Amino acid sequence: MNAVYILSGLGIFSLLAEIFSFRKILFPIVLLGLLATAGLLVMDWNTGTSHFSNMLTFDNYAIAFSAGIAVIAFLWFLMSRDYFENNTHVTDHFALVLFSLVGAVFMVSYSNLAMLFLGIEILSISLYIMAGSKMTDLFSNEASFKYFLMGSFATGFLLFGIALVYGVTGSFDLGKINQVITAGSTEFSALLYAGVLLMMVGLAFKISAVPFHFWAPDVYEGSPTVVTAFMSTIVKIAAFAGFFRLFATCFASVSGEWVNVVQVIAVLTLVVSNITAVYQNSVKRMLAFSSIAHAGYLLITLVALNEISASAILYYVLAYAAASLAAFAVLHNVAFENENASAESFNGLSKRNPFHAFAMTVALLSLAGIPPLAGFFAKYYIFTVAFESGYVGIVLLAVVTSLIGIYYYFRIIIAMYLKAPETTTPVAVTTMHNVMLVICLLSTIILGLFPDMIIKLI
C-alpha cells in the first residue's frame, strides 16, 4: 500500500510544483520516489496485507508486478527526460504519468471488481491525454481521439460484464464471487458466462489482442515515441497482470466455458500481428504489431493454467519491457525529428553510433527470442506451460510465428550493419539515455543467464 501512497503523493507534489516554483527539482525527486516505491514493496514481501475493506490485496503476486512497474517507470523517466524538458506543461505531464502508475498498481493488486474498474480508468484517462500531448501534430491528436473513443467503448463492455457477474453472485469481491461460482449454481449460468465473456472483451482491448487491436497501431504510431514506450511496457504489464488475476483466480473453476475463446483470441493474435508486422515500413508501427504479438504469447499462459503460469508471466513481461524500452529509446534518438521513421533511417547506424546499434541489436534479438537473452527463456517458459498442459498445437503455432518475427526484427539489424548510411552525422545522445540503455541491456542479459531469480519468486 505504500506504493499507492508514494505515487499519489508524487502526483500531488507535481501539481503543486508549478505553483510553488520547484519544478527544477521535480525530476530527481520523482526518480528517488520511484526507487523508494520499489524498495518499500520489496520490504512488504510475504506480508499479504489487505486494504480498503479488502478491496486491494498486496500479496506476493501484486508486490512483484508493482515493483516491476516501479522499476520500469524509473527507466522510462530516464529515457523521457527531453519529453518533459521540451514541453510547456511539464508538471501536468509528470502528474499524468504518476497518477497512471497509481492506476497500474490498482490493476495488479485489486481484489474487488470496483477497484479493477477504477484502476483501468485512472490509467486510461491519463493516457488519452498523453497520446495527444504533441498538440501541433495531427497524428498525435488523431491517436488521442481514437484511443479515447475505442477505450470508452471497451469500458462499456467491461462494465456490462461486471454488472452481470454482480447480478449472478451479489458481490464485487473476487473471493466471494469465486465461492458462489465454485458452489455450482446453474440457475444463472448463462448470465454468468455472458458477464465473463464481456469482461474478457474489455480486458482484451486493454492488452490489444486480436480482434480488439485495431486502435493499437494508429495510437502507437501517432503518439510521441516516449508515450508509445510507456503504453507498450507499463500499460501492457498492468493490463495483463489484471487480466490474469481475474481469470486465473476468480473464474478458474469455469475455465472450460471460456478457455476456448481465449485460445481463439491467442491464435488470431499470434498469426495476424506477426504477418502484418512483416509489411510495415514504419519502425514504430512495426514495434506496435510486435507488442500485439507478445500479447498473444502471454495469452497462452491463460489457456494453459498451472502452478508456474504467474511466474512465467512475470518473467515474460519484465524481459519484454527491458528489450522494448531499449528499442524505443534507440528509435527516439535515431528518428528525433521524424518519429515515424522507416527502416531506412537505421541504415548504417553501426557507423553513426556503434553503441546504439549494439543496444538495438540486443533488444531486437531478445524480442525475437534468440538465446541466451531473456526473451528466449521468456518464450521457453510459456511454451513449457502450454506443452505440459497438453496444448501442443498452439505451441507449434507460436514457434512458427516466432520465426516470422525473426524476419522483421532482422530487417532492422541488417539495415544497421550492412547498409550504407544516408547521412554521416553521428546520432547525438545524452548520458542519461546511455545509462538507461546499459541498464536495459544488462537486465536482458542477466535475466537470460539467471532466469530462476524471477521464475521462483511467486
Contents of the next structure:
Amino acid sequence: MNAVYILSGLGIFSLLAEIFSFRKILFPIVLLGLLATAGLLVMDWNTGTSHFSNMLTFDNYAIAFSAGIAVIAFLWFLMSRDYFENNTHVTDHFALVLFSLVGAVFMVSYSNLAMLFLGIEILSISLYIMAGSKMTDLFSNEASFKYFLMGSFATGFLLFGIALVYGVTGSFDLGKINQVITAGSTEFSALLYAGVLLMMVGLAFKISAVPFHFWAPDVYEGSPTVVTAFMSTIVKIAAFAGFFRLFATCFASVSGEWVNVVQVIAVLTLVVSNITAVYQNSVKRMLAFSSIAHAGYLLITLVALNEISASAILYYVLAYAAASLAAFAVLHNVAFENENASAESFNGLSKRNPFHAFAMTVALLSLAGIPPLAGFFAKYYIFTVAFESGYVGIVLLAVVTSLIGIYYYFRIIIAMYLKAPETTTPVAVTTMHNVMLVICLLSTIILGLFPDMIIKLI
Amino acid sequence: MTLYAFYFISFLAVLSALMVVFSRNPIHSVLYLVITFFCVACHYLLLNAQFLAAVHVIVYAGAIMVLFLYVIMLLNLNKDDESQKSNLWKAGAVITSGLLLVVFVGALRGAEAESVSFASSNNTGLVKNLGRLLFNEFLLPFEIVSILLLAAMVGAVMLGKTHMKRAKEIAHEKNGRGSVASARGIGNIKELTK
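After the form predicted alone, can we look at the form predicted in complex with its partner chain?
Everything in the complex follows now, all chains and molecules, and the chain you saw is the first one.
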C-alpha cells in the first residue's frame, strides 16, 4: 500500500514542481521515489496483507509484479529523460507517467473488480495523452485517437462483463466470486460464462492478443519512441498480470469454459504476429509485432495453468522488459530524427557506435530466445509449464514461431554488422543512456545465468 | 403494475436506443439518446435508487448531452462528409455483429430461470445507504477516482497548452505581430497539425 501512496504523492509533487520551480531536482526525486517504492514493496514480502476492506491484496504475486514495474519504470525514466527535457511540459509528463504507474500497481494487486476497472482506466487515460504528446506530428495524433477509441471500446466490454458476473455472484470481491462459483453446482447460469468471456475480450484488447490487436501496430508506431517503450513493457506487464490474476484465481474453477478460447487466442497470436512481423519495414512496427508475439507466449501459461505458471510469467516479463527497453533505447538514439526508421538505418551501426550495436544485438538475441540469455530461459520455462500440463502441440507451434522470430530479429543484427554505413558520423548518446543500457544488458545476462533467482520466488 | 411499467420503459429504452443508431441526422440521434437516458433513470427509480436516478439525469441528460450537441455543432457534420464503406465491409460488419448477437442470445436464453435474490429493502438506494457504502467498503475506489480525474485534467490542460502556443506562433508568422485572435477557429487545425 505504501507503494500507492508514494507513487501518487510523487505525481502530485511533480505537478506542484511547476509552481515552485523544483524542476531541476524533480528528476532525481522521482528516481529515488521509484527505488523507495520497490524497496518498501519488497519489505512486505510474505505478509500478504489486504487493505481497505479487501480492495487491494499485496500477496507475493502482487509484490513481485509491482516491484518489477517500479524497477522497469526507473530504467524507463533514465531512458526517456532527454526526450522530456526537450519538451516544455516535463512536469506534466512526469505526473502522467507516475499516475499511470499507480494504475499499473492497482492492476497487479487488486482483489476487487472495482479496483481492476479503476486501475485500467487510470493507466489508459494517462497513456492516451502520452501517445499524443507530439502535438505537431499527425501520426502521434492518430495514435492517440485510435488508442482512445479502441481503449474505450474495450473498457465497455470489460464493464459489461463485470456487470454480468456481479449479476450472478452478487459481489465484486474476487474471493467471494470464487466462493460462489466453486460452491455452485455445475449448472451455472449462462450469464456467468457470458460475463467471463466479455471480461476476457476486454482484457485481451489491453494485452493486444490477436483478434483484438488491430490498434497496436499503428499506436506503437505513431507514438513517440519512449512512449512506445512504456506501452510495450509496463502497460503490457500490468495488463497481463491483471489478466492472469483474474483468470488463474477467480475463474479457475470454471476453466473448462474459457480455456479453449484462450488457447485459440494464444495460437492465433503466435502465428499471426510472428508472420506479420517478417513483412515489416519499420523497425518500430516490427518491435510492435514482436511485443504482440510475446503476449502470445505469455498466454500459453494461462492455458496450461499449474503452480509454476506465475513464476514463469514473472521471469518472462522481466526478461522481456529488460531486452525490450534496451532495444527501444537504441532505436530512440539511432532514429533520432526519423521516428519510423527502417532496418537500413541500422546499417553499419557497429562502426558508428560499437556499444549500441552490441547492446542491440544482446537485446534482440534475448528477445529471439538464444541460449545463454534471459529470453531463452523465459521461453524454456513457459514451454515446461505447457509440457507438464500436456499441451505438446502448442509447444511445438510456439517453437516454430520462435524460429520465425529469429529471422526478423537477425535481419537487424546483420544490418548492423555486415552492411556498410550510409554515414560515418557517430551516434550521439548521453551517459544516462549508456548507464541504462549497461543495467539492461547486465540484467539480461544475469537473469539468464541465474534463473533460479526469480523462478522460485512466487 | 411495476412489471408493466418495467416492460413499457424497457420497450421505450430499446426503441430509442435503436433510433439513435438508425437516425440519419446526428442531432436527432443525440435527442433520442436523451430519451434513452431518461428511460434508464426510470429503471433506477423502479429499483428504488432515487439518488442514482437524479444523478443520472443531471450528469448524462444534462451535462454530457450538451457536450455532445456542442461537438456536433463544432464539427459541422454534413451528409457529404460521411464516408461510404464498400458493400464487402458492410457484409463483414453484419456477419460479425450478427455472430455476437447469436452468442448473447444463446448466453442469455434460460438466464431468467435463475433469479439471484439480493437482500434488499425499501431504502436500499437512498443517499444515506449509498454514502455509507461509499465511505466504508468502497472508500479506496472512491478516493482513487480523484487520481483518475486529475490525470484526465492534466492531460486536457497539457494538450490545450501546446495548441495555444502553436497558435500564437502561427499568428506571428502570419502577420508579423502576435495577434492570437487570427489563430482561432476550426479552420486552423490543418495548419496546427503541420
